[in-house]
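Okay, so here's just one chain, in structure tokens, the form predicted on its own.
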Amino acid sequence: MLIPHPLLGLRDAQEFTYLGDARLIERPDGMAEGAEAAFADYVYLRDNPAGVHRELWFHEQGDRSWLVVTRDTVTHEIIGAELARDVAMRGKGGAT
């Protein structure tokens, strides 16, 4: 399986190591009212969807950088790839 590295090119996926669902990038405001149920559920609960997903995928054995990788969980296709520092900015109203 190869994933696009948005600065690197295409790199074997044996490059990375998959961490999960992409939305561990919006982590719980730990101070709100609700925090602890609302961590709760943010380690616990996670998808498992056929077909298209966001995933973290960390590059271990090159840059050492985070991407988000939209890939088909049923045929294993990757869609695209990013950097999750620019997700997480979009994500803050950052620019896009």
Contents of the next structure:
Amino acid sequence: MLIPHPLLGLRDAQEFTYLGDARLIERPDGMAEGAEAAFADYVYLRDNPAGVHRELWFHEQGDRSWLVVTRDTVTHEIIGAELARDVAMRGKGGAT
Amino acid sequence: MHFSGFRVIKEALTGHKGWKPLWRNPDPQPSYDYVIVGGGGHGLATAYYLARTFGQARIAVLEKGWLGQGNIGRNTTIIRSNYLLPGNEPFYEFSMKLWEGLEQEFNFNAMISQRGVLNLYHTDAQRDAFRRRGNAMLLAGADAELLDAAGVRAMAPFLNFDNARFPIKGGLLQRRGGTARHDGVAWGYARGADMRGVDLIQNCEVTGFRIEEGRILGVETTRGYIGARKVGVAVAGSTGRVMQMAGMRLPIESHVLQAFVTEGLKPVIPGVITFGAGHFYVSQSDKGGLVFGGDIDGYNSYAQRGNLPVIEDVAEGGMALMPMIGRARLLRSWGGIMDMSMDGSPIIDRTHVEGLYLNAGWCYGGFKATPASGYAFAHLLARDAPHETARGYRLDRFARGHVIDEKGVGAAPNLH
Ligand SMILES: Cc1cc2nc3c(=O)[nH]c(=O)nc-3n(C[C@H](O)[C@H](O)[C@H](O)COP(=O)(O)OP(=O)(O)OC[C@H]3O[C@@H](n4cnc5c(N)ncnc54)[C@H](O)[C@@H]3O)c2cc1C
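I have the form predicted on its own already, so could you send the form predicted in complex with the partner chain?
In what comes next, the whole complex appears, and the chain from above leads the way.
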């Protein structure tokens, strides 16, 4: 599989390590009401879809950036990739 | 139709005209007491024990393709009970005991071969960890022997003992471990269930659950609606897809695992051998092919095929362990979808829907568990209480903090 790194172009997926569902970016607030249940969900439960999946890949043997890769889990087709930082900033409503 | 040596001779003398199909091929009834979703090893074993041991009636197994098309027919057939943790070891030893009597019990040749499973160690620390695991096995009534390098050399002189980085210092041997013919296991359970009145319904995909006021009423399928008092789901790699239809998110990711077989060779490998410094395991089939595998590919996947980097990694593991393997030609490779759980251990439990039960999270180790998984799931379905060896396999153990993490790597399914 080749991952289209937004800064470095097409890179072999072997240069990356895989973490999982990109929703891991949305870490719950540990101080909020019901944080314990929210963390149990966050740490252990997954949508695990058959089809399009947004997931975190770490460019360990490259520029050490985290990417959000959009990939089809049925065909292994890679549809796109962005810097996880950009995704996180957008989630917080910040400028990217 | 009872199988026996006498029967084989009789058929040989009468032109083999008396053999019959192993099971009926019935149409679905409008409703059943028990519907098992998934005609893999675990689903078939569940139906078999429900009918045979727990004396239940009106049971159907619904399979979306043909019986045994999934992981039961794709695995590397290793059976063993060499786990460490108290939540696991008694369960896998129970499974091993069921394997030992299985062929006589269901009157089918599943080619169960207790040729031994040898886990190699390469460092002093690994030896100590293996010694501890061996002791845990002995405490649970299993067998375990710690071999030194000379002991391993006597069994498998062809291994690369003096590798500069990973010298072989010994191994943990379970002599009662070994292999079984995976298809034979599925067929034996299927035939045994059919003989006891279970309807095995193929080409019948479950497409939805009918749930009212938190209670299961039945399942929607490609062959129409089928009512059920209780529904047990055992669909391995498809668990995420299927349970989503009951509104559940699970502590499971689906990943692809590959396996490999070489051309047939003369007998060379005495049992199952696993490399302790990389992930590589190998055995030799009765036809002579070397059957081997390694790690999962490591990313979520529902494609029943993997990628080349893992093939390279597995081949490197093989070459490091036994350089002679480089002379063998690879015949085939294939993949199966694993239901990787968040702690690497399975789930056999009720769900939030009354009458809907789940059997999942087998990762790449569910073949050896087939008998115990079927037995324990049947126990749960029939008695509404967990089997004593499967009490730890609760769905809520993650939220409660009672995970059963053999490897101690945490909530990272691709590392288990
Ligand atoms: C390459 C490989 C090597 C392995 N090696 C080993 C090993 O050496 N030792 C070991 O212990 N384990 C091993 N395993 C793991 C083991 O094979 C599995 O854990 C086990 O087979 C899973 O249980 P099962 O047999 O019930 O699954 P399956 O055979 O996959 O059964 C699930 C069934 O459910 C059906 N299904 C899915 N969705 C639906 C639906 N909607 N409606 C109806 N039916 C449906 C599928 O078609 C399938 O037949 C290996 C697995 C693989 C892929």
